[in-house]
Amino acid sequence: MLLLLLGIILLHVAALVLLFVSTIVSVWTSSETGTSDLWINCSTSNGGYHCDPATSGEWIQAVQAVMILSIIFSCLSLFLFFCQLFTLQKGGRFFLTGTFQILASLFVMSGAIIYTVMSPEWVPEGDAFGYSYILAWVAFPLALISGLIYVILRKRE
């Protein structure tokens, strides 16, 4: 039972780390001349490195908001898991923890979908999706799986 709890916590922490990295690091799209992300667009031009804030519309603000919400809900879910671990009755399920984690996964999925659909208007055609974008998509199933495990999990003595 202890190994199961440790595995669940490690899965949750892995998803949380991926959420943090994908939200903070500035490589949602990349090219030979620069990178762009949710917060800033950087490029090399005329031998210098130039960065501009990412203020191209409401959609980027929506992606920023849902990515931050996914981190908040995942952190709350981890906190609730530890609280419920010590206060939940024997045989009880971790519904609240699972709900928060599933919501976090839906938020990160929404952010990645919005970015996928809207980025062609904003990103030049030669650019490719970067590793932060890929990490966001990897964080989605990890958070969803850990949320489903929390819903199924029962507290034992």
Second form
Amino acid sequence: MLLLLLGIILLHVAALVLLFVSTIVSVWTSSETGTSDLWINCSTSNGGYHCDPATSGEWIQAVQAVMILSIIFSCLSLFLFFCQLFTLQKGGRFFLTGTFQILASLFVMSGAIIYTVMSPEWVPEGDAFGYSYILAWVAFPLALISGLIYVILRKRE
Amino acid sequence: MLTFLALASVVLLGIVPEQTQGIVIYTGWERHALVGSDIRLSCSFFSWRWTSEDVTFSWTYRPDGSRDSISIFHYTGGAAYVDNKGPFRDRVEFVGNPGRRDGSILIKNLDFSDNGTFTCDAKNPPDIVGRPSSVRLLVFEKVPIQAGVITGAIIGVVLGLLVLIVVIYYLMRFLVARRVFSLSVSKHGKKKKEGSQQRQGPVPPADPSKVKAAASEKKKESRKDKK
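Since the structure above is the form predicted on its own, I would like to see how the form predicted together with the partner chain looks, so please show that one next.
Next comes the full complex, this chain leading.
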């Protein structure tokens, strides 16, 4: 029983950590001349390291917002999990926690999709996707599975 | 002695700033505009002297990436002289008020080649020592949205909806609970009446505190069932 609890919490925390890393670390696309991400576009042109803030588009701001929202919802669902752990009736289901976690995973998915579709607008074509982008895609199924587990799980004594 | 000191300090305070201040010129720092629109570049100055009749304003323009400036506007002797040969030919208009220390100009029909730095220099004789002030003009095809506006808007809307849903949920529960309470009170009242009619003889009226206790217990049970 305790093992199951630990496993679930670990899964949730892993998804949360992946979300944080993916949003904060600056490597959504990478090329030989530089890296770029949701917040800034850095490149080493002839002469030095040169960074542009991401004001160039409405879509990148939408991606920023959606990633931040997914982090917020995932944190909220972790907090709600601990709340419901102690206040739920025996046999009850963690509906609220599961809902928030599933919403967080949906936000990550939509953010990654928007980025994939619109990225030629703010990074030069031919750039490979970096590891933060991959982490975002990995965080999505983890969060989804975690949310579904919460919805199916029943509280035992 | 004291009066002498007071007078001296007043005189010194009056003179010293004039000698060290000079004229201070204010323009904006940066201006953004759309192609084809007009823009008003404001220039005003501060000087300890009264505004003289020989006050002069002059604007010069330096394109982005160039080191040369050309003069595009000059106001002197009560008359304004605008550019009639250079890049701003027929596009500059004087909209300032020299009496109010305002030397602003209006530039019409902007183009991308107007990107650059505009410098305003004002002189208020005998107060002529001052530093000209510059304003940078940026001409856009469409005005870019500032970083973070859309981000903040999306986050705000979603969190606001969340808070709204929570509030509505608790409100509904509160209202439904109140309706259940009032319903159960009326049911209890009816049952007691019927019971008393069957028995015979007057029965003391139902104790309101007992009725309340019974109703709240019913409420608690229904809440537990819901969860």
